[in-house]
Amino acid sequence: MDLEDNIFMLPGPVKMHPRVLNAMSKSAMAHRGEDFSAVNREIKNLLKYLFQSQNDVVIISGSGTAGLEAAISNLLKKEDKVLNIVNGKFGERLYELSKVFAAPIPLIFDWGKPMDLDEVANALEENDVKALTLCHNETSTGLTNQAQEIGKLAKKHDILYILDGITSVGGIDVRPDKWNADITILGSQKCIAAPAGMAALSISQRAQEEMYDGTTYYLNLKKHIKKLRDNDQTPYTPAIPLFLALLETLRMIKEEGLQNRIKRIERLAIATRNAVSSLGLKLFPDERYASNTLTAINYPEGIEDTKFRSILREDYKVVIAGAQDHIKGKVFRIGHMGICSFTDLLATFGAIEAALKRLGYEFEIGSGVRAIVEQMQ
């Protein structure tokens, strides 16, 4: 497959704009010089715009998981209890990280199903926890969790709230301050359409006051906060080309307008869900909580995952994702975040219709594409 000639619709990493790719090709820069400090200064201000918060921010040369580990390792020790809400692979990852650093209490719900807020409330009543974790937008299932409601419970019980916003910040409306989220994490390769390999965190004053010293070295958030806030610098050697790419993506979001981007992605999500329904297919998650940044779809009977995605990739140059864990082979996923357009979506569903037809699935040809065109009006 020609990597420069395809329709790239993964739920992360996502396709990148030429402006972002070009930003990474600049000459080497002294990372302790004023030029790089100016880059950091602009990134810092644009991240506050992106997070819709005046909290201190941190940029880490590491993936979104590094950001999650930074949050947990700085706020929790082995004796600290933490409630982990789990209804997908990435809620599960927060639990796995918590097992390394703290005393986790998992609260598990079925994949693709919304959490029961009463059960969460009961778990908080019954357990003396220091913090809770939530994956806001569960990439594994295409479901968006009730982050604002969880924030209300965290405030009621006066506990720390760690919010995984890796596939929501920049694509779904996220309000850390209003939702009482003490640390909110994003990953660069998702909604903001930057290269993989960077995490950014929005960190409340309360979280800073609750942080331990000496629980981690490279991911010591106090060091990162102080260096960026006071000197527009990083404590350790940064991945400079990725910082330059991050800056360009953030500039593009500001140019588009964050709320405009969120509304555009919502329209793409509605079009995708309408196309799925028109083809007689079913969403994997509870449709009331279906994500706007990606869509997870059940395979119809008789359609084999590897064959279907291979036809899309090799014959029609369309790249989508399969699923993970126990739903692997049963579900396929389409990302429509970042700089995804209606043109991308039309090409994707044209190819999906062709592949389904070749594999013997019966439906009205053109119905999926028509549903997208109707949403474009």
Given for the second form:
2 protein chains.
Amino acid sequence: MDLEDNIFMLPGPVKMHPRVLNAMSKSAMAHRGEDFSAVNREIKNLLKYLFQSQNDVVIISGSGTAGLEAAISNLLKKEDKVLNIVNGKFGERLYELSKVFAAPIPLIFDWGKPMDLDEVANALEENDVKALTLCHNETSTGLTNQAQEIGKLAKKHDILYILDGITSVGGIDVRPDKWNADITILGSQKCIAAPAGMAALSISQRAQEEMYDGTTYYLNLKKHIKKLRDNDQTPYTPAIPLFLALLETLRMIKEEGLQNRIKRIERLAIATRNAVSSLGLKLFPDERYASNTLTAINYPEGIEDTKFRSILREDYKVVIAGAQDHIKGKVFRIGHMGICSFTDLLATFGAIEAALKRLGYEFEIGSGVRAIVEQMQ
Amino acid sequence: MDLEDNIFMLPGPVKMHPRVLNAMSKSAMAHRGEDFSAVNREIKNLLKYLFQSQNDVVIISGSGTAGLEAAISNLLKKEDKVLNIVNGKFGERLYELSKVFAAPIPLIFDWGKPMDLDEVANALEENDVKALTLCHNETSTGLTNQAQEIGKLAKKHDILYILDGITSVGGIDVRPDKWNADITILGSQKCIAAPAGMAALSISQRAQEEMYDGTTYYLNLKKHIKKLRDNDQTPYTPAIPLFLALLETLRMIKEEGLQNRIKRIERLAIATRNAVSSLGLKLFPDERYASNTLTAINYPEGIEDTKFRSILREDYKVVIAGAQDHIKGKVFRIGHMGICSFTDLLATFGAIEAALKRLGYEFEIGSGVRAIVEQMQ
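Take the protein just shown as the form predicted on its own and give its structure as the form predicted together with another copy of the chain.
In what comes next, the whole complex appears, and the chain from above leads the way.
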């Protein structure tokens, strides 16, 4: 694949802006000193803007999964019960992590189906849990879970609320303070369009009070918070180029305005869903909870995943995603977060239409791209 | 500081080559697919060349400390005794990590002093340990420990040997297979001159057999090894730009030839030590064990650390390091690993001479740079 020339529409990692690449490409920077502290200080303040929260923030040099592990391993011990709400691969990951560090109670719903809030309420009545985990936006299924409603239940039961916001923060309105989320986790290569390799956490005062000491080292959140509070530093060597890139992406979000960005992403999502519908295709998740940051679409009868995505990639330089685990081959996914534009969407749906036609699927040609243009007005 | 124009002589992070920066700055790359597998496969093979070992390798998106934690947390449990040899800050870090995950027995020597091999042998006779840890090259003190001798003791006692090679691999001859090192850890921003944010581990078959299951998640080494063996993938999202940069640095090492590189670094080290001596300055560590990848130098009476390094940095754009913990203010450190050149050293010692003169230190001007030129022939 030509890495410099393509339409890149994965649900993460997403395309980075040239400004971000330029910021990242510095040949040398010392990380123990005021130059780096200044970078980290600005990142910290911009992250608070991004999270719409006054919570302390922490930046981990590691993937989103490292961020989830940090939340779970600092707050829970083997004897602590935790309720894991699961309706997709990343809800499952929180459950898998909880198996390593805590005593998990999974509450499992079908992939692509919304959780049943009554069942969650019952599970909380029946089990004396210390915490609850939720994946806000399920990248695996294209569904957004009702994070705010879960926050009300967490508050009612006075438990810790760990919210995976890896593919929502910066693309969907997320309100840790209003929703009582004690730790909210962001992944760098998703809505904020920074490079892969960082996680950021927004951490409530209460979460800090409930943290254990000495159960983890690299991911010890108290140490990270202390270093950042003391002199805008990190306890261990940060991935310096990624921090420089992160700063630039956060500046770009501030320039655009977070709410403007959320609104732009919503318009892209509506355009995508309208195009899908115009082509006679169906969403994989329950439409009422369809995500604004990515769209998961069922393949129509007879369209083969590998063949379809190869045509897009080889003949039209459009990169989209298949699906994972038991829905692999049945679903394809389009990311429309970050710096994605209507013109990217037009290119994507033009290529989708051409590929579907070549593979024998029947529909009115041009109806998909027309739906995009209609939303562009 | 002007990040684009300086002489950057820290003991890590070190200056990166423009080829590496270019490789890093790609706007988009999918990590689940053949494009990334091809990158990872080439990295894997080049890492085996770099480690001079047929061991499996693992690449962690995280700092060197994450790499050390991976080694310790996969091999040891709370009830397992481990001997930590400590004669500097990073030996201490291995001890701190062992406190979290195992039952450590520290064997402490003064900073800058070589360990006493008889004392190590006695400690192994007296304690039934499962493993032993050693920091090969102490960045904090500029001393290289006798890793090979420790390997003989580890073999004699049939214990696991965890070797921190973070600032030695790629700059000093390190031989995991010959030295019986079960896990050897490399830091990306040191001798190989890649960006900060990655650790690589060379892992023996025996270490794999002795690993525990399910005690860790993000740093689970068995999962990393399996993914790499199966299809050159990673279990969690890799820090993609850093991997692209890593590949380029490893290609550059192969082009130079590892042994040529080690020889070049040795010549730079000899030139540095000769220049130090010509200026009438003294090394901080025992000279017989002085490191080839960085040099730690005692400040002469009356030269103040902050003042001295500010002059270097502000007036001559030369960046060197102070020291940490109890030797802070008493020692300065010069890194000469990675792509460092004799011309970099000349600039550095020219600036050091000028600054020392301005601060009132007495010596024959030009004697330091002359010692460098002599070694350049």
